[in-house]
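Here's a solo chain for you in structure tokens, the form predicted on its own.
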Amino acid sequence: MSLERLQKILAQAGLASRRQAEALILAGRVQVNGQVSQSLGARADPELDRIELDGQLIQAREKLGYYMFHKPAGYLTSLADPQNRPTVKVFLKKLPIRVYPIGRLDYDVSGLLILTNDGELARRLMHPSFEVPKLYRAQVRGVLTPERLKRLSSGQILIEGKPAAPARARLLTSGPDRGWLELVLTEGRHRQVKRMCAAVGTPVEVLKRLGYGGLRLDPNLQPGDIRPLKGQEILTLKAQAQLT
């Protein structure tokens, strides 16, 4: 048994602030196991007692999680899929909360996902207004010249019509037919890497998502592998939402 302050248990569910919610109390409109509490001192179990206010029953809003995955090529980012194919649910099972991805990653691309529960957050990150930065390694066929990765940075390419916000391209590797390179966007249009590359004639062979949102992929996180974020990375994801 876990015994609350009834003014706890109304501000975490997101009814009211804590004096806001000693004042309902003392106004008599707060009900526990049917009987009215007036007691600013008075507790109960969120999870076993019977909580009200103004007759309607409170639900405990769930407890907010943030967690950095490493997701594995061959898995699509869906909790779901008609076509019976391994999606990352598989993965997300172990943990203790109900958490969902901050965006998709294609079936064959690996990398930095986020797994979280808090919608706004999600919302603004996923939001073009945001312009939310996201790391790509890429290996390309091709020669990656001077002229490409200018094209590549230019925002005049066309995806269905429409340019492509400007993008960061800085070559890694170059060989007479191949060619590693770094990508920072700010929009996520669908498989957005893979028809900027391809519209400037280097197709995309592997790809993978090191940063989203200020974030790196942890280094010590295998494919799979997922953690809780830290304290100072959910602030910068905040801070990257516009959320205090």
Second form
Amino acid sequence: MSLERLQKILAQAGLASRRQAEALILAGRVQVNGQVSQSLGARADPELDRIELDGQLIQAREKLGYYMFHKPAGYLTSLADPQNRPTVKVFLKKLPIRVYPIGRLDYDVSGLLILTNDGELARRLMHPSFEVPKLYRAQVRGVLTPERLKRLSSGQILIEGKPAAPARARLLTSGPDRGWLELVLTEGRHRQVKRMCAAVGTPVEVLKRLGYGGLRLDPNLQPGDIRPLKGQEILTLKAQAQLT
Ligand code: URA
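Alright, leaving the form predicted on its own aside, put up the form predicted together with uracil.
In what comes next, the whole complex appears, and the chain from above leads the way.
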């Protein structure tokens, strides 16, 4: 972290406007590491220094970060595993701020994961009422007949006794014993694509997520790569979460 003027730190913590913060400093109400600081040019490090207003510690507001991650297969999305399998933490710890995945992908599934520390955005995008579309490409065993594709999109497949919401299923290629399809789901139930495909008699062999909430996996991002989201991409996600 770097040194910043006290009035900026107070303003960023949401305690006052910059001008109000200057008045607070001049009035001797701000302390840095136990010393009153009445200089408008004074700087401090909001992460390292103890900054107080009227004796109350100021918490620096965390900087929000948003990233696109190409999760490789062979990693857990959760950050700790009792069985000691590799987790996505090895990739996340290279970032300058602490962020978390929005939702999960299974251990053997690769593709798009959004990472952020924006808790409100994450909470909304994971909530079923926002019906965030998730695009998957799957290789399945068996023949993808028109009837099976219709059933996948029907909203009539039961998962743990509850029907899966209608999905969009599109055939990509179909061979004599396996095929590829794309599925768009608006729910995120546990192992949903695998369970839906198994329910129609075509179990998944390979699964990748290519889209999330209107964003597509950047084709330049190799498995294991992370890049910051662009401004427009953040806006797309916020619009999806009705946070504009
Ligand atoms: N559906 C699955 O079966 N697994 C995933 O990781 C995501 C969706």
